[in-house]
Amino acid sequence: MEDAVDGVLAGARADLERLVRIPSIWANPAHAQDTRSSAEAVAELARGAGASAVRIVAAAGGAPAVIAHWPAPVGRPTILLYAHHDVQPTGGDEHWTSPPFVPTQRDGRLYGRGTADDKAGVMTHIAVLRAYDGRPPIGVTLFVEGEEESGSPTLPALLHAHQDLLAADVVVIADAANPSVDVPALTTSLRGLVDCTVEVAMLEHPVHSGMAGGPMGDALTALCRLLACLHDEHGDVAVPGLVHGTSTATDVGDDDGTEATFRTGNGVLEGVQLIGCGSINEHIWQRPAASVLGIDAPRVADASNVLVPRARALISLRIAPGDDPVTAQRALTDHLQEHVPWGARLTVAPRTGGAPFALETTGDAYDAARRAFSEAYGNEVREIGMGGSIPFVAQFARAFPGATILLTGVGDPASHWHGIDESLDLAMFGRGVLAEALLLAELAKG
């Protein structure tokens, strides 16, 4: 098999760039038509990877995915193979060493946007289907979302008016990370999401900070010290009746260079303490985390001499596996209504939710993926969660309830995903195809 995924790569890696090229950032309208682009471009390297038959779909309102299907020989099982095709926006072309959209080597490293997140993914699948030459020992559909990074929301309308057509024993959904290049991992929990928007007001209008400031404060003050409430002297979220998690995830020790790793990859200045108590893994895996993403308010630049009558802030609570998104989102509002200073009128308005996930590691398709990637990698492989959200993989669950989900891909810490100069280790690549394209032949034996 090796022979086989080596002679498919330089084209996989000339199709990588050639998708990275186009710019589906599908959050933009904008981009609507490059993000159709790039379905376009998905389904024909599909059926250039010999699938029998290929559909670009969309519901309503939703962006274009791309459905292809393999079918399975006799009396063998049908895995689904899942990756997105929109990226995020760049944050600015300006901070990019090389232009997003060009993509471009350094040092073994593919850079640009999408080359990690997850036009990888995409390509990973592709790779595998041509090095079986477009006949895989098992049945394989594979399921190209286009809305993955806007919070994918009609994918549960696609999955149910799709379902018979993307119905598998095993699930693959190629867009996690590894610990490190030459260490595969399989992602076995997932954090959730509650976001909301704040507002403090506390006058009608404004008024003169010298006439008024002193008895009277300002809305912005007043919502700082609101948001202060969000986390105690540590830095652990202070919110009460949110959920610790546990996880089955083996790396949550500090001691092989993790917050080495972590101040390098995350760009954390010299001097700058990290916040909470416990390991990072633990942080980021099994509890929750406040942030404040956002303020509206006057720019210095244009402040002048009033208290400012209203404000607002776009709040950010990731919640650990085994909490749930209402539950958590009423906490954490009973706790802003709780902590609202000098009477000042707080409204508090939900936005996006996502529940958190924790996978079941044990059966045969695990056991099938542990050979797989141990093999292609050269190092056993880890279980590790995530502390980002992928709402999907619930909805997923919900859909296939038989089926087994495999949380994987080829990110690293360094592919800095949704950042400045997102990248892929083409070496890590290789071992990605290879290591999926090792689980379709364990998935054959039964």
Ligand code: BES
Contents of the next structure:
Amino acid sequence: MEDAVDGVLAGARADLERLVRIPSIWANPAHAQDTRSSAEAVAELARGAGASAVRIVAAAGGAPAVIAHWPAPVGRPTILLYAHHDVQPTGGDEHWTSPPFVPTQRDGRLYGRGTADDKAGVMTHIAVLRAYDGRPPIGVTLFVEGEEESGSPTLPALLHAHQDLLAADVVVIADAANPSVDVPALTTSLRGLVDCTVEVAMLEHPVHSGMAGGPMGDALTALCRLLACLHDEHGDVAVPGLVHGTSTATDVGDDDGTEATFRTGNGVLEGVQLIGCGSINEHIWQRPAASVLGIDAPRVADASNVLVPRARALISLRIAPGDDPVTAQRALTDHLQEHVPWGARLTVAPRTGGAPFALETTGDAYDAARRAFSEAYGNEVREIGMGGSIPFVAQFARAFPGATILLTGVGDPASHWHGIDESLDLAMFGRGVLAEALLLAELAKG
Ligand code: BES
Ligand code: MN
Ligand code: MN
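Which structure goes with the form predicted together with the ligand, now that we have seen the form predicted on its own?
First the chain shown before, then all remaining chains and molecules of the complex.
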């Protein structure tokens, strides 16, 4: 198997570069056509890897997804291999060391938007199918969606419309990360997400800040006071009614040096304190987090001496495994309504959402994965939680309650997912492909 995988890695890396050159930012309507091109490129790769049927599908108003099939030899199970081909916006091309959509290698890593999240996941699956020469030892369905970074709003409709095509015994979601480049992880939990915009309105129009300021407040100050209600004095989320979980993951405790690793890994400025109580991992994996992602208000350069009549912010609430997006959204809205200062008019508009998930990590498929991944990486598999969200997981589990879900991936802490200079460690990419190829062989043994 190792030789077969070695033989396909150079081609897989070249095709990864091809995919990375397509700016498939589905969340930005200006890139809708690019996202369609990206789906076509994935479909072509699937055809080239010997798929018997390849479809590009979309629900009404949704992004194009690719479904491809390699039939199961008689008596063998079928595995669904998941990844997503849409990517995050760049955050400003000028901040990147090399342009985000020009894949560039430096020190064994390939840089570019989507190199890790999640075009590496797409290419892991394609490379495995190539390593088997298009004849995998078990049935394979490849499912590559195009709106994950938008919260997968039409995915339930797609799962419903193509239920027969997508049914599988085991699902591998290659969209998570490993603790380091040579230590494989099976991710056991994800947080959910509840996003909303809040608008605070105080005045019908801007007024002279000297004439009216004093008795009359401004909307931007009101918004700041409102946003301050998200945390208590320790920095823990102060919204009542949210789930604060306790972990079943084996590695929930902080390792030696985790705080230092966390600080350097994330570029935390010297002297800046971490907020909230408890260990870092427990906090990220098992507890809610509230962040303000953006504010619409006059730019400083354009500001004048007027009281700002209205201001808007985007709040992102990560919710713990066991919580529910609908009740969490309601809890957040109620909390904001209770804390809006000075009688300001508050409007809360929900945006994207995704359910959290805790995976059941027992059974034959998990045993097979532990064997395959330990062998490929030369290190024991670790079970870790993850603070990010993948709406597909809960949606798929609801549609196919009998399937075993495995959460894998080829990201590492240096991948800078969603950030500037996103990258993939190419040696780990090779180990990830081998691990998944070995997993298929293990599952074929029954
Ligand atoms: N692959 C990530 C989620 C992730 C990151 C899982 C790191 C494990 C480790 C995924 O593409 C993502 O970014 N999801 C969004 C979902 C949201 C739009 C509902 C997220 O977490 O922000
Ligand atoms: Mn992803
Ligand atoms: Mn992402």
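Numbering follows the first chain given and starts at 1. Whichever C-alpha set is largest while still superposing within 1.5 Å between the two forms counts as the rigid core. Bear in mind the structure is a predicted one, so any value in this text is a computation, not a measurement.
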| query | finding |
| --- | --- |
| Residue shift check between these two forms, rigid core fit, Asp302 Cα at least 2 Å | yes |
| Large Cα shift (2 Å or above) at Gly75 between these two forms, core-fitted | no |
| Rigid core superposition, His283 Cα moves 2 angstroms or more between these two forms | no |
